[in-house]
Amino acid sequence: MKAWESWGRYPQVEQQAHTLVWRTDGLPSKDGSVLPHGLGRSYGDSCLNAGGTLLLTSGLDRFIAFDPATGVVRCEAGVSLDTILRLAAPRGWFLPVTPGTKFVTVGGAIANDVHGKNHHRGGTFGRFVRRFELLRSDGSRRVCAPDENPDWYGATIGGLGLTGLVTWAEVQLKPISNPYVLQETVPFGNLDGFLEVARASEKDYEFTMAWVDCLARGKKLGRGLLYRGNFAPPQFDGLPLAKSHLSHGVGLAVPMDMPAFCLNRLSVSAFNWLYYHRQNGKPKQRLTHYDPFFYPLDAIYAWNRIYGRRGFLQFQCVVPYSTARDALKEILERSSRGGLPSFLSVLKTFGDIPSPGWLSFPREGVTLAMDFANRGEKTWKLVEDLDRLTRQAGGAVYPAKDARMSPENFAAYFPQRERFMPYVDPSFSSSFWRRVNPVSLPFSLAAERGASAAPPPQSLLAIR
């Protein structure tokens, strides 16, 4: 057993690890439960398995096939999005959906059904997964696709790595003319300003997201900067290729755990004021390489150290448009007066494009992500209050970012939970899953045979 932590550095758990090397190998025989683990960029405990074993997929890092004419790539589950971009972008292809870091494996992108800045146009990553192979603890293998084992396909996309091990996947990429993005930065004065400019931007811009000054109050509550953009048209093809971020940043790094006092209301407030006012209240346009547009934090190695050794909790919710204005206003006000400033806060909109994944987080509405330094009980109380406001608004919280969701809230956020549970592999589990499911339905033999999930049986068994 060794100590492990997620990207949020909370919690820290003791667990074993087993490195996978060949996709043709079977799963190792281990006492207790197992869980696939890629690059560990989940913020909470969905990528941890306290007391159990992690199946490290970093060794499954090979390409199987790539068609430069169609943009279809087949690779092992441990291949990172960064590696795909290094292969595909110079050949005119890009990821159809990408999260805010490229240091995520394909298996992790499937397990969390990641989203990006273009949900209103593209939906989630899972929509572009053509097929994958799922290896179960009983040794069985099944290819899953929308028209082949569709229930296993829906359960595994967004299924948090609990249905088995994805060994390889086939993904459809999107064409681009060059590696540049035409970006425009638009200041907005408050939350109403964001809702107006964000919805208006969806028609003409494929990518939108906003930085929010979490400490602004009164008439300035929710002020920030909206970033919107499209890939540059062919007339920019002749420009010299700009340098992208290196595999672990571009020379910038946080060399040590920062002292807790560095992130306080005064320092965050000063940073927010300077960051917001650098625009001088006017929209600005520029041409940029895709790296700083999609992955600004990847330029700083180990940026999570700025929160200190105790780490941080990220709260990311989505609320429907019908309740978004009031709910987000209350969430921002509660955060602002809580004495725990969020160093990084982001607003985005989600469209009405459904995901194939049963437990996928995105749904139509507005999503807000906030990072809070872990200050113990004070932080927990704040985030629990934000959870309560989210649930009252009919929203949901993102499992990939969570470290303290209650079973009751999980069931409310994800009504397809009972449909999903029979597809959980009996040997697979995670710290997150045991927390939100202190008791679990027995594994369904009907589901194991590929049939549709039967109604849940009455008896309950504890998860091992």
Second form
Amino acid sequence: MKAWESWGRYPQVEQQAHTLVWRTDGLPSKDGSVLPHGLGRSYGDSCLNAGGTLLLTSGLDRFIAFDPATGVVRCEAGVSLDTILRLAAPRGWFLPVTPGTKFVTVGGAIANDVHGKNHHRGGTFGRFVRRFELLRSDGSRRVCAPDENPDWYGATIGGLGLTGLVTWAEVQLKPISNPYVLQETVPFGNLDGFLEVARASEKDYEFTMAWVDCLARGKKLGRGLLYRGNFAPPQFDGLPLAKSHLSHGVGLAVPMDMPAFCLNRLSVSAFNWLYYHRQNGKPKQRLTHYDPFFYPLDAIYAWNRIYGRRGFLQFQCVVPYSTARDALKEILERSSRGGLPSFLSVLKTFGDIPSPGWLSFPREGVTLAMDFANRGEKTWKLVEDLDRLTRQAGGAVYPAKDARMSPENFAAYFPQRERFMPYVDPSFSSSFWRRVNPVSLPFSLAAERGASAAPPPQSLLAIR
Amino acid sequence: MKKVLVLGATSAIAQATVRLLAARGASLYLTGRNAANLEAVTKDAATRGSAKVESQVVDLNDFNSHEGLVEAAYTALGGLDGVVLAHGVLGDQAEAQRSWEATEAVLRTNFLSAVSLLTVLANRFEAQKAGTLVVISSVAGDRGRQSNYVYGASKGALNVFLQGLRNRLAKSNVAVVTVKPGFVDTPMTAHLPKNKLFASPEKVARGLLSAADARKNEVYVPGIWAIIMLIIRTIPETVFKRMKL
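Since the one above is the form predicted alone, can you give the form predicted together with its partner chain too?
Now the full complex is given, and it begins with the chain already shown.
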């Protein structure tokens, strides 16, 4: 048994690990439950399995085929998006959808049905997964595709790794004419400003996302910078497509856990003020390599260590357009008032393209992601409040970034939960899954609806 | 190395080496015992940019197959200028102490099969007056220790054989590179508790290839093992025999 942590460094749990080596091998026979685990970039406990076994997919990292004519890549589930880009980008292909880190595996991208800056155009990652093989604990193997075992396909995409082990997958990439992105940064003064600029940008820009100064209050509530961009046209003026430009190494590293006092309201506030004002209030255009545009944080290796030993809690919600303005205002106000600064907050609009995954998180509306240093009960109370506001607005919270949502909230956020249940492999489980589905609690959703979420029990806080 | 025969291509270090060679566009002839695993490694190499990849399922403990195997590799790639010999077993020291059969199995795979293959390959390379023979040995061959001296003996014998081969082939422009990895985090060592001395197969593969490119004689990968083994070799036997290593 060894202590494992996820990207948010909370919780830390004891569990065993088993490294998978060959895709044709069977699953190990272990006591207790198993859970596939890729690069561990989920923030909370959806990639952890306290007391059970993690199936490490790091050994399943082989390519099976890549067709440079069609952009279809087939690979084992432990291949990272970074590895795919290294293979495909120099040959004119890019990921159809990519999250803000390239250090996630294909299996993880399927299990969390990740989204990117182009959700309004492309939808989720799952839409580009043509087929995959699902290995169940009974030894059965199924090839799943929209027209082959479609139920298993729908359950597994966004299925949090619970339906079995994805051994390999086939993904449709999209063509690019060069690795550069023409990016524009547009400041907005408040939340209304964001909604206006974001909607207006969707028409002409494939990629949009906004950084928001979550400490600004009053009239400036929700101010920030919107980044929008498109891949640059072919043969962009005088641009060398040197090989050195096609890769972008890891730059810096956070060498150690930062002490807690480095991140306080004053320092975060100063950072946000400077960040917002370096823009002079004017839109700014520049040409940038895809790496810093899509993966700014990957350049700082182990950036999660800036939150220190106690880690941090991520909170990402989506709320429908009909309630977005009021709900986000309340959420931003509540977090700004809480005195617990979120170092990095991101706003983005989701389009109406449906995902094939039943339990997929993205849905039409506005999404807001924040991270809060873990300061114990105060932080938990704040995030519970944000959960409640999200639920009241008819929205959802992202399991990949959660370490504490209640079973009632999970059921409310994911109405397809009941349909999904029968597809969960009896030998597969996760800390997240047991938390949001306590067996001893046959709850009635109707009775729970509207009830305010209870603060976390002390025992939960004591896990560390 | 542009046309390379990789023996034991499904081992972790060999797989990592195959990837680096594939990315350079080398032509590869791969061998392994398990057909499905070998096919996975072959397709991976082909996808990553290998100019040509062919493979053969073979148990290298069948010494009679060696001549035909080398011939097949020459035919498939239109010649050979590099060999990476990576097959081997760790064995079980306790089992080997109880049974000669277990000891013999380790010596057959790690030493005798390597000698048989290198006999065929060395003659070919000597005749063509070119080529690089890279053999994965181990730091365990530097000094016998109670915890794994059977494995260590198989690698120690291999090291001496390679020294002689290097001496013989020096005038024929053939490089013989002995690679001595320390602890490597692979399926072979999956049962061992890990510490900071364990290196990834990727790191060992990078060290292996740069040694092959530079046509070095003996290299420790990672380099820190040169110092560790210097110390281990220097301890007087009267003291060493009482140590628990």
